[in-house]
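Heads up, the chain below is alone and in the form predicted on its own; it's given as structure tokens.
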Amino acid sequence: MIKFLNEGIAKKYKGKTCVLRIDLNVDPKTDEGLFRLHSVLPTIALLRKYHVRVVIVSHKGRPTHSAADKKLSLKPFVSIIEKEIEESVAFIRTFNFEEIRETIGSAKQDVFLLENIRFCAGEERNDKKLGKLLAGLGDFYVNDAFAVSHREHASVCAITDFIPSFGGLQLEKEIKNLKGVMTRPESPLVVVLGGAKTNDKLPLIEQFWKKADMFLLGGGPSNTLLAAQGIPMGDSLYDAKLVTKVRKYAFAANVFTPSDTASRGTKILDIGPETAKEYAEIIKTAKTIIWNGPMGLFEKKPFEKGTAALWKAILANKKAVTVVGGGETIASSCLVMNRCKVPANVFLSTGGGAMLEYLSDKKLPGIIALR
């Protein structure tokens, strides 16, 4: 069983240092960057309550050049975390392990942020070396990084075999939440599926095809459905590859593809004005809703509108308990929303892929490894 950070366990560890796992792998600029790190405040908060130094580790994209790789540097974070928790924030750009423990030990800051976890080279394979090294900067570990918990790396898997482990605040939530409507679905149960990849959504369909009510697809899932059906996709993002797999999805009554789309020459970008009528319909009578990939490009203007369709539907419904997850899906929120002021029945995730492999009820390394 995973243990969560509480008031009893901070206060354990009073004036000690923690290890702090959270996920930076944004762009510090936008709304998502923003959300991620909100999400995780109030585990930073609860432990500075109790004066316990904190040492965040994250990661930001796929580094190829060890630390020459400036762009994915986490230095720019240092001023917008600083600003959000009002204090002061020690950025370590070295991965001389004694020089760090020797700045945590001296520095006047108690809240530091290391350099891009993926500029070690041990990171993402879980080497336990590094592990061990990242346990000895502090007293205990907590993960709030769901994010990433479906990665089987160091600082979200090794580290837990050295020092006491807790699941963060946030991380809690997830799991609580996701746990929710994958045991007690409401019915009706309506999965909202989108985005570019189908075969992330795949294993998601068949894990609630006999939970579910109906599955709205828009997106790259679609068109894989609607090539499987025999209708050409000219331009259209689809996975070919897939197909054949999802014939047996292609013509079930309960899965619901585009009648009308939006499209610029011969590539579907959107669902088009009918189909959002009719999903929004849907979306009112749900009891429980998954969502998971917009319904078109919605960065583009007039192709937003489908996805900005079904966000005032779900934010219509008062009763439902709505579960949203998904890097793209969490920010064209804006397009209709103050993140700030999320209904209470509406949980967004901070996890993409994990989300997509926690519902489909894969094992997740950084969860199993907190246990």
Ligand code: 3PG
Second form
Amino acid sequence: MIKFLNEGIAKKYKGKTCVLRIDLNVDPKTDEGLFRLHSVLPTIALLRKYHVRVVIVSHKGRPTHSAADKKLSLKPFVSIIEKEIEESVAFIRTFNFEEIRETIGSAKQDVFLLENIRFCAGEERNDKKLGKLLAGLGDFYVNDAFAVSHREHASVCAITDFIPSFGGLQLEKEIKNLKGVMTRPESPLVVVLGGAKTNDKLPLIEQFWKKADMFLLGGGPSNTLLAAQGIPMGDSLYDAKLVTKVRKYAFAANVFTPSDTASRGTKILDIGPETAKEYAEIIKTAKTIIWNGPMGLFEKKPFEKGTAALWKAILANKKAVTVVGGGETIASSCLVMNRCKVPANVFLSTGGGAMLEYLSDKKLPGIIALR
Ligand code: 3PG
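After the form predicted on its own, can we look at the form predicted together with the ligand?
Below is the whole assembly, all chains and molecules, this chain first.
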């Protein structure tokens, strides 16, 4: 059983120090970046309510241990976090753990942000020594980084061997909402898949094949199925290696591919208006909706229309239990709404790959580690 952080636990650790894993693997200037940060603010607030000192650990990008890594520093997040929590944050750039402990012990601040933990070689190896050193920075550990919980890394897994470990408030919400649509989806269940990559969406089709009533496809997944139907894909993005594998889905009556598309030359860049209408009608009837991956290149007009139409349909359906995830899908929500106004029946997941893996029924190492 996972123990999640709550008032009682925060109270028990009053005045102590928490090593808090969050996911800042985002551009701090973007909406999506702020979304991931905003999602963990309640956890930080609960810890600070009980005067718990907080050592924030996160990764960013995939460092190559070269000069290019400078761009992956977490320093730019300091002022952003300070503004959000209205408290001064001390940035720790060294990985000399003795020095870190001294800094934490003597600093006037109560909130610390460690430099990108992937700068430490042991992080991605789930190195026990690194886990122990990180654990040595606090009295307990909280994982509120659902988005990286599919990685078996030291600050996600190994650390839990050394200090009492809990799931954060956002992690708890993620598990509750995703488990809900997996185990008790009310029919009709509609699964909407888009985005660039097909191979990370395919396990979801397989997992929900018997449970879902309809699959609505856009982007790379629909192009790959259209290719399997024998339609020439021109310059469009599709996964040629998966064409044979997806053939069994390509002609199924409950799998919808676009009947019209918006293209530039021979490149499909969005679903067309007829398809958007057809998908919106289906969404209207859904009681459960899972969505990952935009319908098109929503960042470039006029190819935002399909994705915007889907958002509108999803927001209009107030009776469906809806989960939406994936960095780009969440970023595309700005086409139609201010994220503070998300309806109560819609859960926005902070996970990209983690959401897909969780819904594909894979065991996430970061969640297993908390058990
Ligand atoms: C994400 O953004 O999906 C997570 O932070 C994981 O990042 P990774 O794919 O580089 O491990």
